[in-house]
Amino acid sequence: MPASEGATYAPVPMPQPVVGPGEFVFAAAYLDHGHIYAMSEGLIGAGATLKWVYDRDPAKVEAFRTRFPQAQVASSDAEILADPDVRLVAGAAVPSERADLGLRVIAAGKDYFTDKAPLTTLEQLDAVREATARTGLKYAVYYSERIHVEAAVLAGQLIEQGAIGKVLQVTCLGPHRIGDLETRPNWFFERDKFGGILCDIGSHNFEQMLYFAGARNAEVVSASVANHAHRDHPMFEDFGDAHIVMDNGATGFVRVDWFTPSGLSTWGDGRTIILGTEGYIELRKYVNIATGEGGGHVFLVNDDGEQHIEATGRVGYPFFGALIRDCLDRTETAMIQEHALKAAELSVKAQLAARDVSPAIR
């Protein structure tokens, strides 16, 4: 059934820039992960002004300025932190270094926007919670697989409008393509640097499970990790899964891996299935395989029938404008701080609890 026939979905208006030029200035620092480009684009699209860029590697800086020529090159992160114009620092450092950067940003009196995973240890989590509680400054997290995917944004709107009733279970599948190993940085293969697969790419999914289920807390019931096919990198993990029970009775399951075959038309067939008391939603975020249709697909089944809604170009990415306004107005509309950190906590706890099911080396 086309979305226009029998559908109760009423789209939320597409977000518009929330500030004018120069009203909200940010800087980009530490470009170790490519997500910094999308983080910057999201903020600029919402009206923010990019003033500075910094990285220890000049080649990374020049590549960044190819996309964002307006960014001035900072000689150090201290130059950024000393600039009173800068309201927020966006960073995509090595995962194990993200908390330290965030604490320095907060100590300088600025809000922080980090790539996921936002931290890799419970000790870092405690330090971040203390700093944010003491200062009221933000430690925002780029959980891109929800906040920067229109299908996921639309799913959140449908759930809020009651399209599937009370959410009972969320299943998240997060396959990734590993690509050419020679192009990956050394830290990518070092568990103490990337935090483990459930901490790293799994963090997206713990956030989604909490968000879609409307839960505030959860318990990790079981978890497993493995290195099945990359034994030349013994500290790497190419597979992980976990099962959680949330504080409102909903359950969640996540599977993440690095086994996307080269024949797929994109980097990963990310899917989310959300079961409710009155229907269910399936998200095919990045591809609808073998159709040539690309991504952005929302499948909704409830008492009104079956609906296939193409989300691309319909809802946009309201997170970025909300984050800017939150920083200016000292509100919490983009993402509650404790929610962002609870997802990180579950990611780390699942990693710590995970059983290693790697096959024995023969």
Given for the second form:
There are 2 protein chains.
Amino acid sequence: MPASEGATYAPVPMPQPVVGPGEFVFAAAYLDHGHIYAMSEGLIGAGATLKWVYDRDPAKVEAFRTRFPQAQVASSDAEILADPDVRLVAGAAVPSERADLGLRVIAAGKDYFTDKAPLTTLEQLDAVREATARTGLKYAVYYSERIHVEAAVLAGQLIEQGAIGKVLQVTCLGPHRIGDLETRPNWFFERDKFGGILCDIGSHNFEQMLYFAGARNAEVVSASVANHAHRDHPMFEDFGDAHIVMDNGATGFVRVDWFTPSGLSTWGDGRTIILGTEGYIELRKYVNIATGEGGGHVFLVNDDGEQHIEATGRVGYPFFGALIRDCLDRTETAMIQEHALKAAELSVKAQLAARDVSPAIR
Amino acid sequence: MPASEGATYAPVPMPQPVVGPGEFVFAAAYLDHGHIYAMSEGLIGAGATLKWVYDRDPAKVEAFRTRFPQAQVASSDAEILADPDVRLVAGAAVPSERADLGLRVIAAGKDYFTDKAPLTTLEQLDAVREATARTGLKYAVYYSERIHVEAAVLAGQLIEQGAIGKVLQVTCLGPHRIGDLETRPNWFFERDKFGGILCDIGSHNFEQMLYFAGARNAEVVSASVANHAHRDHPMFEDFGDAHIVMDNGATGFVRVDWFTPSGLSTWGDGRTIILGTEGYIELRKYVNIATGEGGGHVFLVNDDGEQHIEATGRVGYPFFGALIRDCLDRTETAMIQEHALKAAELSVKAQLAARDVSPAIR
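The form predicted together with another copy of the chain is what I want next, because the block you gave corresponds to the form predicted on its own; please supply it.
Every chain and every other molecule in the complex is listed next, the one we just looked at coming first.
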């Protein structure tokens, strides 16, 4: 079957800014993970106005202002929380501290948008569920490997349009490059802080499984983690995998690791393979290996044939505008709160259930 | 990184016939699965002499003799078992009857070569283990998706040569096309006969996990099966998946299904993705979707870059000659007996452990 541009499926129109200058003001607070840059870009691209930046580390603040000079430097997070202009606080704190920050943002009457994983313990999850239910305020999560990847956005549209029938299984491979260990902060290697590999980078994948399968709940039926090759950092995990059964009978599997070889042309060969009753979709998100092509590939196989659809520039990232409108309109169109937290719940439960398959003793 | 022909890794020389005419005589008995053709071709290509064919159904015998006119028609399997010329009996009986046939072949003092899955119950497994241990005779298994796929053979050579370091995880996707239901025999839909989907087509994948990871044993940590879309055949299973932890700390995952869409250019987009400490290998065994290319693709990514290696015509199928020599020399070079049976054990145990995730009641 020849490759085609998937003419049978029309992408939804590219998203446009949903507000004008000053209509939706946000702050960036806690810059521990570099995702805060993409989170801010996403919001700004959808029309939001960045007013403040805060971090304990002046060097991080200065670097952030090189890219976002419009951000005023706050002297404390309290200064941001006290500003009535600020509707939403975007944060990329150390994972174990994300819930505490979010609860303080919500207590200040503002919506919160955190980097994933949004939390690292079931106690934090309970507190977040209670606070969001009580206040109606948002604890939104930047599950970037779906919401900020056009191939994944397009896959969602195709599934919605019935391109592969009912989804039966979602397999996610999330390899990452560890790079120069010296450039990693200490928290990166401390399981209590990053939450474990299935919680940290696994959370992207639990979210995708639930989303693509259209499930509301799931059970982790097995999981494993390991530190195979980084024993100088005994509390690190460089490998994890997990198998889940969802409440609609679909299943999911995720493998995450820090073993991207130096010869790969990007940081990780992220894949998502979605099996449906009427066809399947494969996402080659960041690279199509050994073709010289970059990322953004949707492969769709169904009764119409085999199609290779380049997603780049076709669908954009509707999440950010939807989140802004949700904050203004008190709706839930970008992502249902319970969906975001269910993915977090599975991430933490997979971590708790995981068998350590590391060689010999730790 | 550019695609290359993987010049760093030299395939082992193509296998040649290991015996001359008449030096190794075999018979084909029970033709229920079409794999008997490829099993016979493999043996003949390695030098074996096909003397007999037997099946209860004269039409199957006649069809077989169209391709293999040299095969004499036996009036019963007893006639084959009584022939001292016959060293090995190749069989593709209904899966639930494969062990019984094998035990009779072994009782007649001959080696046995069965289509996969080689057996369907733990009781059969015990009997086969006892008979092979007592007699030293072989109960060899045609795990075609590895031994009769050049991409998989080449992957084994690459791993042996250290191309991806220590193997940590093997993910196998084994979709199959069900085709016209009317052409399928009754046993195809009866779980007691085909053994369940994880036993039947799953067995290929358990064998690959153990082989590529270099493991001797494993535990099935979770599994699921379903009949999602073939409820007219209530004892059929059209979906299965399983997660295993191997004795060397590597893990494995398999998804098998009968949902290949009609638009795919072949019967199934079989993949094997092997993660190692120093790189990874992806096999696109039967098709490289949306490229117009057929099968036989090895993708190797390690510190040397991203390589696309076409395996077709490069490595052949050394299993068959090795099996013949093993039978003559009483060695175990083609496949260790316990490895073949361990894969069968995992297949049956996955089936027994599987949660039924079918929608509603069966």
